[in-house]
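Below you'll find only one chain, the form predicted on its own, shown as structure tokens.
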Amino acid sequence: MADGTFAVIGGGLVGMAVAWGLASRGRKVTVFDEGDRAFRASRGNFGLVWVQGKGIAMPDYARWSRLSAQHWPGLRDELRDAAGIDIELAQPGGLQMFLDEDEAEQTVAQMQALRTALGGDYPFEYLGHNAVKKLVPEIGPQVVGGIHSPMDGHLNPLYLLRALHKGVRAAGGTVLHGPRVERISSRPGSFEVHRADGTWSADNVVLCAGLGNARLAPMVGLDAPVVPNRGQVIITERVRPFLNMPTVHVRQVGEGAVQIGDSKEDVGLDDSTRGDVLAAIARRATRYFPLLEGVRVVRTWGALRVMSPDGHPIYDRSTACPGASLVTCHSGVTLAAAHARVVAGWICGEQAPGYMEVFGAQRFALQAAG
């Protein structure tokens, strides 16, 4: 059982739910966190809690993905006696909206496999463009209809991100901002964390730097072969309330703004933001929902998503340097409670879902192989 002190090498989303986890668990916890430097995901996110879809090529991330969902409240309710912040979480289920009838056949068809694979315990229901409107009655005329599912959620992933380092802090943990981790070193027993400002030494360390993780993972004999994905997000200024639950593309955030967004761009480490790119997804949004034309957009960012070969998380505890693992995955806000609550405990020797094991990066050298 791993135990003793633990360096957590990344301060987003990823980092600091494990953080919690461990500190939670009464482990001596000291986060190195890059700050706003880093290409850091985590301040450009869309805030979903979101199930349905995922895991369509690995029924296994649709478990973990539910899993984590169903841990959220227990989360939530945590780190609101722990740091006195609301997240403002909801769960009321979630929309995934169509334009296109071909795209929505095929879209039911890969759910309804996914469905099968799990067991049937898999709860959605696809609803055409009026029972859909019942739901949500601003949709427009060009939407014909959706994949509705009781399983999805959102919150405000900035308020997340504060707690979790209120929260580690409040639980005895200690958070370096600073420069990058340049170099990892270990021995037999412990490791050695080498920054430009210090030197500092644990019994354990955690990689959970995000696209960091592809230089960190090899110095502790592990891999991390994520690459970034850029995704670009608008907000608009306050709305009158019409949305009730979060869609994939659209959702309407506590005090009345919408966030729009789910852009993917493969080009490199670019965070910024392309005109024609944030037109394509206003012009999106404005059929899905009528009501947004002419709404003020208020801001806008680009992000780099943490993307591993097939898209899925990487969770690996290192055999060349024990005490060594890593958590990598893009679905920071998701698997946030699963990594509190499961993965935590996994690094520390609990027992963990045994489908944990299919998130070894050693299967992409295996499908190579294959």
Partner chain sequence: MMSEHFDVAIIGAGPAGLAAADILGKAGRSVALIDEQPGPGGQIYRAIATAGEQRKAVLGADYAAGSALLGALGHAGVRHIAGASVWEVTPEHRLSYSLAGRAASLSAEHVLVATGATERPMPFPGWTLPGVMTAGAGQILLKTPGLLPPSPCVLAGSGPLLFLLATQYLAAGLKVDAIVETTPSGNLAKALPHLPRALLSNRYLRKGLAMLANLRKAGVAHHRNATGLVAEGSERIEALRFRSRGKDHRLPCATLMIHTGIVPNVQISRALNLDHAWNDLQQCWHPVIDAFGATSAQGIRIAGDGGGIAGAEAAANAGRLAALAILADLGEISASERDARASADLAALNWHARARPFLDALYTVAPEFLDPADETIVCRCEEVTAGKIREFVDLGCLGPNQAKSFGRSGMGPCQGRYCGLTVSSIIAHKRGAAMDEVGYYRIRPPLKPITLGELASMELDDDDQRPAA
Contents of the next structure:
Amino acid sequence: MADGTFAVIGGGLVGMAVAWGLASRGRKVTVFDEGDRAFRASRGNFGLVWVQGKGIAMPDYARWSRLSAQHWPGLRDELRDAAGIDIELAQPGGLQMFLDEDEAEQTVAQMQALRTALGGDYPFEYLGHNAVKKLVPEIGPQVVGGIHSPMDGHLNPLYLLRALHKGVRAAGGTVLHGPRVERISSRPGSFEVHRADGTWSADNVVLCAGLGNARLAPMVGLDAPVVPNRGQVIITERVRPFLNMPTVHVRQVGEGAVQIGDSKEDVGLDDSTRGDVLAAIARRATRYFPLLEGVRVVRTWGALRVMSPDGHPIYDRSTACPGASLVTCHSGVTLAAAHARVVAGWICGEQAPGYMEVFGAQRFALQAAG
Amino acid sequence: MMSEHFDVAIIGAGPAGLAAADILGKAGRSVALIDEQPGPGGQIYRAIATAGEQRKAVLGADYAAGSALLGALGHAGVRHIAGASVWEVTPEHRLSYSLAGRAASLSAEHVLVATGATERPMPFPGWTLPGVMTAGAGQILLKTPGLLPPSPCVLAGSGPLLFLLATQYLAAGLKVDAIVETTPSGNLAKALPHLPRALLSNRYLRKGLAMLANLRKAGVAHHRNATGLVAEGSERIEALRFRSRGKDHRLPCATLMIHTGIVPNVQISRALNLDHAWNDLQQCWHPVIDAFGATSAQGIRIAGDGGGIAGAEAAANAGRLAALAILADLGEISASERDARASADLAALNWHARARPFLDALYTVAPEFLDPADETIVCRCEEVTAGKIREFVDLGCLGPNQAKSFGRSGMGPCQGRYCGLTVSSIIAHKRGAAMDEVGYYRIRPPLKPITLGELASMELDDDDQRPAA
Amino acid sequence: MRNVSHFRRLDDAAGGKVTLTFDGEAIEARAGDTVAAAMLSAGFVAGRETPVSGSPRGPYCLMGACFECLVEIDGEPNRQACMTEVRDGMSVRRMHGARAFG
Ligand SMILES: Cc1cc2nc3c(=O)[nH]c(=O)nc-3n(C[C@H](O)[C@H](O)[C@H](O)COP(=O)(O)OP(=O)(O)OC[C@H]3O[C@@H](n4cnc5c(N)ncnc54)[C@H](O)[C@@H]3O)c2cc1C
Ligand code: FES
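Output the form predicted in complex with its partner chain next; the form predicted on its own has already been displayed.
Let's see the whole complex now, leading with the same chain.
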């Protein structure tokens, strides 16, 4: 199954990770991506490789995120060797801070329930203000406590995207930027990808088009009910190192800038920024880290998350059009290692974790019926 | 923090902004005239309100003429908000600005963007060395603190401003050691067909010729058709190397003033996502506007060099025209009164436009600044070289935004002001694509860096706007 | 780098004398000058080393657009020397790489 050539639709983090996985398995891959300006979560994200708190309502998603985090050092090394790019991966553990006792209590209870569901193997620890301060001395007095988990980390998502692009090319893959894919047609055993500038055929097609999947999936017998969710992010001038581990809303990137996130807004296909939302993000960050008050903001942006109805990934293989599959998710940074090292193999018919099938889109029909 | 409401917010107190404020103020309208500079005048008439007589004499009659525009500030409704940098303009006409380190905002029925021009980036190896400055910087130092650069002083590049600065330096008694002109050879031939039309407004040309004659008389060495510019030095500039007429030169210098034309400052118009068009002769984008400065966005107009390079006098004409259109929009005057009052400024604009094609064809940018050698730093803030940008094109980048995310060009505090045109142009050359197809950086607020504390202090529309996380 | 050659005054127009320090050394300026003008007239063309490569930089555009003139002013890092007026007793310092918190 799944021999021959692959057309991967979408050159974001998801498409490129899958393409890298396929190309490094010796498959012949062509990636189709849009031009300079498109909706791209991969250019606007926060760069966390994050496990804690993922899958509160779906323990298999927690397992899956953790599996990906464990695959990360391996993928980092592969990309360094293939592309010569250091993606600045660091997994020193991560911190979720709280400004409110009730919120902290609730979150800890949810994480404890998740730990039980996972049979106890789910490391994290709740720390009070003083213990957090020992770990991260620069926190402000309003931080009531935080959850620390050794599973978490971060990387430079822009270097990651570049490394994947370079790696895929180095492994013999092709990336075709240009007009968007308008249509995919299928005949038994092959697919045709149609763009304004031509038509390409392939034996297999993998949909990794982010928000574009919703439109493309039905063309190959798949369902991708994804919608946009806007996140606004702030980045500051470079400062001397002050923060030795990522936190959910504030992290210091390799070159010294402080990245501050991020809102969650249902605003449709609008990736602009809004002063009032940015102000609120800034205010929260200065409560976490008062010393950031005088640091200058040099950039802000808005980007659209790719959200499924339950926020979890969708992995599916088409029964109507064998050879077509769908890979889409929100946490494309965290999951890139799993996508390259596990999902690409699953598409090629390799053994994958037994729980992979829970990520099929049929769950939404079941959820709706139930 | 309360945000005040005005009939009109004008950004930029140069000739366009001042001329518009005068008309609106006379009509009794409330106007916020915002500018980052401490005094009115814009770049061209910088410090006009405080310059002494000797300064005016050195800078020339065209500079002194700027005083006439200051009347605008006398109207009761006109509030000059000086020293304020605007960092966001929303499509709903709300302006956020930073004044003495504090965040403030205002809103207005109409917005007039009169933010003028910036100098075109002129990248060559060594242009980042201390002691290398723009000719515009040279003029600013002359206008405000009255400073003359140390010798040896060399001026390099192309365009009227370079010669104007040389003339002003001579008038101030500074010895200009050399002018290294990079205007491509053959430009004169290309420009000549436009000459007859240009002669119809020959004041510009006479001025230009007089400047050249002055420089010759003063014995300033003038190297033409210079190529291959390299600034040398470790801690600061020490010398300029270049080739001219088949010979290699190396001129020691303590200061190097560089210039290769000015281009519209499009930060605000880009951030607002207004329509822009590429001008092939001037090698720059400008927002698409009509004769009254109307843009593709409701209630947002542009006047002056920010809408297309035409010079200071034309900027004042454009400012008046935009103001008349705003008065008509506000119902203060009828459309026919607007048109009647507009005719003199429209005619003047026409007159100014006559010399443009000739000047534009004469002073096109040298190819080495549009498509610089691999080792040249193009993004000064993030120190990204031209070669890196080409590498990103090989990796599939079709435009500057993908290049930005691959290699950080345009991510620094200048927000792409000094690399945007170059990065797009390198990509266009490498791809063999048109500039319009390559496009420009997506510009986002803040247009000028502000502190996180300032941003945090911004008022919310709704008390409970926590970022859902 | 301080240089023997420095920017010199065209005239004696306006502005009383103001004294500030640059990296601890007293320099003289005129009221109304920007910090960038004061530095240049005292012979200092560079105000910082970049956080990217450590290369020296100094005022370039003088109109607030290029952010090359950043210096530390009265303890606050990354201020634009060309947009800040001098004040008597002001302390200006060169910056070396990324800012501290100030
Ligand atoms: C603010 C924010 C913060 C985030 N933080 C994190 C984080 O910290 N950690 C984490 O793991 N994840 C994070 N994410 C999520 C992560 O960025 C995304 O999960 C990931 O980038 C999704 O990748 P993608 O390839 O599916 O989508 P995209 O990056 O959107 O890529 C889709 C690609 O498909 C192309 N395309 C679409 N339609 C077509 C078509 N018809 N033809 C051809 N090409 C097409 C598009 O041009 C685009 O290049 C964040 C997201 C946001 C918005
Ligand atoms: S010199 Fe350019 S911003 Fe100050």
